[in-house]
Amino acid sequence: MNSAYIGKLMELAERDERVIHLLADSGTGYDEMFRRNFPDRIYNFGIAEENMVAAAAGMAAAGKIPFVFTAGAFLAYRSMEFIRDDVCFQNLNVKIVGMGSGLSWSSLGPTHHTTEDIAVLRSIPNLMILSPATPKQVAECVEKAYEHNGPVYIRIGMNHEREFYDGDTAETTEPDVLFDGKDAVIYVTGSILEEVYECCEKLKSQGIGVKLVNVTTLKPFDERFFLKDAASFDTVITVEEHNIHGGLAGILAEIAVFNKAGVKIVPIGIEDSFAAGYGDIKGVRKANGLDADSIYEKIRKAIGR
């Protein structure tokens, strides 16, 4: 995902001189790519997140369009007060991108783990939020962030992370149906999708149909996709490499209490605590109850199989 997105950076920096990236000691050898070609361009705050957000803020407000980039855990915590007042009360046209989503650091542990940030955020106006689940989907919401006039926050893993849609594009938009089934509906974010993916074909394989939707724009969220889902099915499981309080869970049973739709929201994702276990990615899936199979039990219990 992270070359996925230099990438993109670098197409759109050589369409538009105002692109600026910064970074926070966290570049990578894709990053000192984007130096060759734009030594200008490209600023390391060092470890200082909430003084390179304030940076980004003057940036903006002088006509740039900076993507301010390190590690999620750093700006969607340490930097929250930088993004709330002088990135976001002022509305300002800042790209906020958070390396590692979910369990992705996931041989450093907690302090680097990035399973609230959907929660810390949301719930800040003016702040766009999109969480893409492949590397097609990182290159389009940078696009999509380069866009909208206004400050955007991108969640992005860093596990090479599969890819499942053809062409050169892939939705962002709207929510996307990759499987359509009528027993049972799963609602996904972020690079867990690859999990669920197996998850859904595995109960295919056994006769049970499952509608599988992808959501990359958490914020503003489509309420009509969702709400067709829920006057149709009884109950909607999400999955999410995020605490199960305040995330994707926590955006579908508010849209449901708000508009008095009568579904069960079962959550799979971190239980209200800190992830356990160190290593690789795979291994720390585990470990949470977030790999394949864990989430394959979790999802015929939900419906009753």
The other form holds:
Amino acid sequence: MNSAYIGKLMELAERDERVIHLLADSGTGYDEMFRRNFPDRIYNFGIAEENMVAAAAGMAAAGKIPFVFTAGAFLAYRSMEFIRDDVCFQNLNVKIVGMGSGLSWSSLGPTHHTTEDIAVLRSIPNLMILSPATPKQVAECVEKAYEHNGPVYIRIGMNHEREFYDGDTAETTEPDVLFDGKDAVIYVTGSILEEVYECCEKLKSQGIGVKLVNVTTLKPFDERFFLKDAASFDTVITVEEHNIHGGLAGILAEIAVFNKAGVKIVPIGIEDSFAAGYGDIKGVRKANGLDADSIYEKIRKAIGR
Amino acid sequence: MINKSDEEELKSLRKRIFITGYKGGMAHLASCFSCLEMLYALYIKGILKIDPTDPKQKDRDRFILSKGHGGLALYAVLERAGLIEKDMLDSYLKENSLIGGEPCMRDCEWVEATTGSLGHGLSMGLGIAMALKLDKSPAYVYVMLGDGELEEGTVWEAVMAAHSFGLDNLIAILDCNKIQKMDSVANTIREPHWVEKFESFGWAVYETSGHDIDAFTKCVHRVKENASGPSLIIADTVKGKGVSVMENNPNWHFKLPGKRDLKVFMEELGITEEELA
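Form predicted in complex with the partner chain, following the form predicted on its own:
Now the complete complex, all chains and molecules, led by this one.
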């Protein structure tokens, strides 16, 4: 996912000299490729995320398009006021890229988990929120962020996510149907797609037809798309590597209630707790009931089959 | 040194700020009065290179009031400089007001950074200074900070970064009135030793009076002549300058005078009953 991000960012930097790459001691080998190509457009602010975000606001006010990149937790939580006051209130053209969405930083524990970022950030006006699930979607989201003149937050996983999309570009920043079925509909966002995809294959092989919708643009949300499903299905299941409060389930619940859509929503995610366990992403997902097998059981229970 | 006409202008500005704040129902008067001479020197005595007809001119100097609670002083000076309309200032805190107590980019095109939460302005100024450098612009970025504000951690993140990025186009001005909301700065964080702190972070530090327009202006010129990295001007000021009961008194951080003190304000600023009605 990192490689997809930097690859796209370099393409944009080539195209537009206003594009600037900002780091908070958060670079990887990929960033060195950017440095080689654009040595005067990459800045390391050191371990100082708030200053980086506010400085990005200043750069945008002076006509640049800064992309700030570091661990999502240090952006969404630590730098929240700077995102709110300096970037979003002024509606400035800053792109905030949080790496390690959900449980990605599985070996480091909840200080690094980015499992409340959607809830925290989606309450801030003017901020577009993108949550890609695969490397191709990362590239697509970076392009979409660049084309949008205003603040954007992109949450990116970092565990060698599987690709589900063909072709040069994944035209998938709109809700995208990966499986079709009539028994239930599942909404998913971000890297956890790979676990849910596995579940859907298994359900399909057992004759249970579920519709799987992968949502990349969390804000602004395509309400009409969801309301059609809310009218066609009795149960909507959401799966996210995020607290079940305030994230994807929260978004759908708000839309359903605001529109009097009588649909049951079954949220699968982190159940209002700090995630348990350490180790690789597979193990930590399992420890929190978010591996393919656990999700499969929860889905079967939800649809009563 | 302040010549007579400047002195009269400043008194009249203090009067304008007080009456506007009084009619609005609240103001950070003491903070406004502590930085007023410097804002006057910047906008009215020509330190800032700006085109009055184009607030977005590319190579304009930028000024950021990071201690946003001095916002009413900034708006009053912008009005005196002919950059904003009288109606805008008159609307302060009234129904359908066009401006509030902190400088806001949404409200006024001459405001370069929205401030109010402390510890943001220097970082935003830093970003602007970096962008100007990329564009090879001759413009300077001035950021005014309060000394109480320096207790905010992000200020020091910006101080380190400005040195690291070698920003000789960034000039911070410390409105050093030595008082914060509840107490003196020294009673809150002990003797702050700003000169040593900033010098040890690689900044060039200058000291001057924040109420002597000539001395302050000369100091800015000296900074610009010598800058090889970021510079700090420590401007010695009196919080509440110009009204005896308010000077150097922490009680006046965010309040208006009651009946007894009001007389002192009116007398010392030359305000009549009619002007307050």
